[in-house]
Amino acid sequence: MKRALVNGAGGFIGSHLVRRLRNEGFWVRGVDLKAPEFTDSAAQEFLTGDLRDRAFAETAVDGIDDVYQLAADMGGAGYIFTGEHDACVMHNSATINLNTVEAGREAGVKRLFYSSSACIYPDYNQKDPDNPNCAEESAYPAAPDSEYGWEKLFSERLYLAYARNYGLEVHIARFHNIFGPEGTWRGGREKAPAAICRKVAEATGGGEIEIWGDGLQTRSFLYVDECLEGIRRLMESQFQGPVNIGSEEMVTINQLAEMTMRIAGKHLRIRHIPGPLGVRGRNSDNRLIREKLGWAPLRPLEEGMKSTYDWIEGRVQAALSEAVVAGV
């Protein structure tokens, strides 16, 4: 039985990936600062600790064949683009990656997957919301729109350097806005699909929801199950990457809100307010993943949003019931 390590196994994508690997017959060790918030981990072994600690990183990779490195200091636009967390984001994530790749090399890890981000793409190629350029080769000259993106780009180069110098088998994917059930949905680190689902679920009929900016900024969003499929196909391939794992179904944030209202059966007004936005337009370019893996995500966005809304609406109703019981 192959032994896999998932760093960030207490997080959204990591907890789903643990289940996927278990279902494929892997023995899985999960590692994170905390266990998953919404469900028990499917890992045979779950270690709670800080990968910024070199000794703990060494313990995490001990006896492991494959490492899936998803651990990072991250969040949605309200966390990444305010500038208030830049030093922590860069220091924490870079330290995790430095520890993971060196400890993995010393332990004889056979393969390593690194989750990069579409945030590495240059701001200058994402000014036009209707025609963003996120082809993999467009990453240079580098000009990410956030320190989060700069750290991800540095870590891509870190893993590729280890592959060249030490023969480590590395696979790198650039995620584009992964969403789905069991993800952060409140508290400031949630991403746009979860935030909009929460706002719509909390709103009463005839009310309104707030959207940052004019809502004409564009994005594509990928349902978590398709992200996992892309990860596994990349890991079992001969292709190193970096490669985009994302959807090509681009929508404005206003359209995403309108889709969510349609799913919920609610008619709400949108009120646009100032807030952190990131780039003006972003969409996954899937030409390379089709060429190298013979596959690309195809699930319609609305299907994934329906599953996500149903889950978040359940959480909202549970929170309201708890508040009533507590007399709040």
Given for the second form:
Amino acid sequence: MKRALVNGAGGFIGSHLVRRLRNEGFWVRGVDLKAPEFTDSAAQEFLTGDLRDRAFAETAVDGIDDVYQLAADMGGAGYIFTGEHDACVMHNSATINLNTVEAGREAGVKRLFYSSSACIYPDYNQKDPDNPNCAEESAYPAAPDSEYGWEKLFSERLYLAYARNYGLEVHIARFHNIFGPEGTWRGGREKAPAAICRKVAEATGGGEIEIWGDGLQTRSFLYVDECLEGIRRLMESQFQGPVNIGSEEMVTINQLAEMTMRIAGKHLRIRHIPGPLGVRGRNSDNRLIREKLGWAPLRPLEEGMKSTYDWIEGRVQAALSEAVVAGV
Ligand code: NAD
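Now show me the form predicted in complex with nicotinamide-adenine-dinucleotide, since the one above was the form predicted alone.
Everything in the complex follows now, all chains and molecules, and the chain you saw is the first one.
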């Protein structure tokens, strides 16, 4: 039985990936600072520990064939773009990646998947909300708009250097806004789809929700199941990447909010308030993934948003019931 390690197995994508690998017949070890928040981990073995600690990173890769490196200090715009967490984001994630790749090399792991991000793309190519350029080769000259993006770019290069110098088989994906059930939905690290679902679920009919900025900034969002499909196809291919794993269905944040209201059957006003925003426009460019893997995500955004809204609505209702019981 092939033995896979998922770093970041307590997080959103990592916990889904563990389940997927188990279903495919892998023996899976999950590693994270914390267990998954919403379900038990499906991993045969789950180690709680800090990958900034080199000794723990060595324990994690011991006896492993395939590493999926998803651990990172990350969050949505409210975490990445305020500037308050820059030093932690860079130090923590870079240390995790340095430890993982060197421990993996020493242990003789065969293949390593690294989750990079669309945040590596240059700010100067994402100023027009209708025509952002996120083709893989447009990454240089580099000018990411966040330290989170700079660290991802550094780590892409780190893994590519290990592939070049030590023959490690590496596969790198640049994820574009992955969303779905069992993702962070409150607390400051949540991303736009989860934040909007929560605001709509909490609002009473005829009320309003707040959106950061004018809501005309564009993005695409990829449902988590399609992200897993992309990860597995890339890992089983001969292609190293970096390659985008994202959706090409670009919407404005206002359109995303309106879609969510439609799903919820609520008519709410949108109030635009100042807030951290990121680039003006971003969309996945799937020409390379289609060419190299003969596959690209196609599921309509609204389908994924419906599953996500239903899940978050359930969490909101549960939180309200708990508050009533507690007499808050
Ligand atoms: P997440 O925050 O839910 O998961 C990351 C996990 O890493 C967390 O559970 C966290 O506890 C763990 N972690 C952080 N520091 C650690 C440490 N020192 N030791 C051990 N574990 C540690 O994020 P996610 O959305 O599941 O993202 C997974 C990966 O994909 C991350 O690398 C992220 O940067 C990348 N990515 C995600 C998106 C997205 O839209 N979700 C987009 C682009 C890239």
